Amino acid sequence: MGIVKKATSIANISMNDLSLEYHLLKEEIDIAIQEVLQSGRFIGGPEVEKFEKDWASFLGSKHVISCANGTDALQIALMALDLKAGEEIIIPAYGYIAVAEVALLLGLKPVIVDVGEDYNINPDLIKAAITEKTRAIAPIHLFGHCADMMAIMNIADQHGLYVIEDAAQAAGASVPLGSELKKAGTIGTIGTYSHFPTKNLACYGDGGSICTSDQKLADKIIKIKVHGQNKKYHHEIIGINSRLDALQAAILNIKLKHLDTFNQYRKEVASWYQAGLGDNDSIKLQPVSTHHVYHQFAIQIDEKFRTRLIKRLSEKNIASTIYYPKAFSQQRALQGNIRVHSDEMARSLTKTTLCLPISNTIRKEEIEYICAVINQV
C-alpha cells in the first residue's frame, strides 16, 4: 500500500493530519465501522477479541488486555502488581504526567531520575535512587525511541524490582536485547500501551492495551479492569471500568496490519529531516534508528532560536510543538508529592526540544520546505 498524498500546493503542515490518514484507509475502515453498527454489539464481542489476539501476536506476548486509554492502562498495571501506598516507583523526570499522576492516585511515591540526550531514563542514574521502599520501575518510551531495557532489566532484576513499560509512543518499536529484537512493552513485567488518534497505533477516540506473558497478572488486570469480577456481579476485588468498545477494537484491527507499513514510513520521513538538516550546527538531532518508531521528530535547538523559530514556522504556516514544556519536578499537581534524585538534563531539555510534524501522510516536498525555512532561521 503506498502512503501518499495528493501533490498540492504546500499551504498549512500540521503537526500530523489524521483526516488525511482516514481517507487512505477509508473503505476498510467504513466497512469495519459498519459491521459493528449492524451487528448490535458495542461492548466487547469479536471484534475486541480479535484485537486481543492479534495484538498479541504482533507484540509476541501471551496476552494482551485492552482497556480504555492509556492511563487506565498504567493505573490497572500499578493495580495488578499490589503495590502498597508509600512504596516507591522510579519514574523519568521528563515526559508525559500519567505515569506520575496514576503512582499518586494510588498512594505510590514517584521517584525521578533524569533522562539522557535520548529523552528516555538515563540507567546510570538508577542504583542511586533505589532505597528499601522501591518495588518498581516505569520507564517512558519517548517520542517512539525506546529506553536501554537491557541495563533496566539487569538493575531491576538485581534488586528484585517490578519493571512497568509505558509504550505509549512507542507501538511496534523494537528494542534490542544483545542479539535478540522484542516489542516495545514486552520486557518488562507488564507493558502499557495508548491507542489515543495521534499515536502510531490509533483508534478514532480513546483506547488502550496491556500486555503481560505472566498468567496471573493477565488475570487479576483482566478481572480489574472490570470492576473486580471474573462472573457477573460477583466482585472478589477492587477494580475500576475500563472497556475499550467494539468500534474502536474493528478501527484498531484495520490499523494494525499497516502498522509495520506505516511505521516504516515514519523513518523514511525522518530520513529526510535528517537530510534537509543535518548540516545545520544549530540543530541537533536524534540519529535515525532502525528500531526508532518517530512518534515525534524532535530536534533540540538553544532556548532563544527556538521561541525566533517557532514564529517563524508559524508565520509560514507550519505546526512545531514544545514536548514537553515542563519537567516532572516543574509541575504543580506534582510539587511536594515526590522524590527528586536527578533532573538536571530533563530540565535543560524542556528549554532546547521541539517537535516538528511528521505523520504517515505527510510528502516530502513539505519536509524539504520545512527545512528550508528552519535553514533560513
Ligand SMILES: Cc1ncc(COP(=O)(O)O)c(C=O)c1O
The other form holds:
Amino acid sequence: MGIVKKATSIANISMNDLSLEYHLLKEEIDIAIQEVLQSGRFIGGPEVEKFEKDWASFLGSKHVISCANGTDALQIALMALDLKAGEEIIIPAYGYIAVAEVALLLGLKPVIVDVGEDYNINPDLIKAAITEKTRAIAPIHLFGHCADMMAIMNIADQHGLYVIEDAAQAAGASVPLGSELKKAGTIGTIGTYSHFPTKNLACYGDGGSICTSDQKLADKIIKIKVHGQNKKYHHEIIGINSRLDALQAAILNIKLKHLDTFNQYRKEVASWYQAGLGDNDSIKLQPVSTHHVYHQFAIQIDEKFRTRLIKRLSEKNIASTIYYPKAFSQQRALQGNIRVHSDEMARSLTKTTLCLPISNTIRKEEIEYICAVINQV
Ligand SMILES: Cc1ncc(COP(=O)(O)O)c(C=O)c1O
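Now show me the form predicted in complex with this ligand; what you just gave was the form predicted on its own.
So here's everything in the complex, that chain up top.
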C-alpha cells in the first residue's frame, strides 16, 4: 500500500490526525463495517476469531485472546498468573500507569525500578530490587521501543519470575534475541496490547489483546475474560467481563494488514526528524533503531528550553505533549502503595522529555517545518 495523504494545511499540525488515516483506508473500512452491521453479530463471531488468529500468526505466538482494552489485558494477565496479595511485581519508574494500577487493584505491591535514557526499565538495577516476595517483572516497551528483553529474561529465569510485557505502545516492534528476531510481547510469559485509536495497531474505540504460547495460561485467560466461566452460566473462578466487539475487530483486521507498512513509514518519519534535528546540540534524540516502531517521537531538552519550545510550537499551531509529566513515585495515587527501589533517571526525564507529532500520515514537509521552528528557538 502506498501512503497517499489527503492534502492538509501545514498551518495546523496535531500529534496524530486519525481522520486522515481513516480517509486512507476508507474503502476497506467502510465495507468491513457494513459487513458486520449486515451480519447482526456484534459480539464475538468471525471477525473477532479472525483477528485473534491473524494477530497470533503475525506475532508468532500460539495464542491471542482479545479483550476490551490494554488495561484489562494487564489485569487479566496478572489474574491468570495467580499472583497473591502482598506479592511484589517489578515495574519501570516511568511510563503509563496501567500496570501499576491493576497490580494495586489485585493487592500486589509494585516495586519501582529506574529506567535508562531510552525510557525502558534498566535491567542492571532489577536484581537488587528482587526480594523473596518478588513474583514477576513487567517491562513497559515505551514509545515503540522494546526493553532489553534478553537481560530481563535472564534475570527472570535465574529467579523463577514471570515476565509480563506491556507492549501497548510497541505493536509490531521487533526484539533481537541472539540470532532470532521476535515480536514485542511474545518473549515473556504473557504479552499485552492496547488497540486504543492512537496506538500503532488501533481500532476506532477501545480494544485490547493478550498473547501467550502457554496453552494452560491461554485457557485460563479465556475463562477469566468471560466471568470465569468454562460453559455458559457455569462459573469456576472469579473473572471479569472484557470483550473486543465485532466492529472493532473488523477494523483491526484491516489495520493489521497495513501494520508493517505503517510502522515502516513511522521509521521514515523518525529519520526525517533525525535529519532535521540531528545537528541541534541542545536536543537529544531517541536512539535510531530498525526495531523501533516510533509510537512516539521523544526528544530530551533542557527544562527551561522545553517550556519556551512548547510555547513557540503552540504559537505556530504545532502540537507537542509531555509524556510523562510525573514518574510513578510522584503520582499521588501510588504514593504509600509502592516500594521505590530507584527512580532518579525517571524523575529527570519528566523534566526534559517532549514528544513531537508522529503518525501514519504526517508529511515530510510538515516534519521539516516542525524542525525549522525548533531550530529557530
Ligand atoms: C504502555 C501502556 N499500557 C497500557 C495502556 C492501557 O491501554 P488502554 O487505554 O487500552 O486501557 C496504555 C494506554 O495508553 C499504554 O500506553
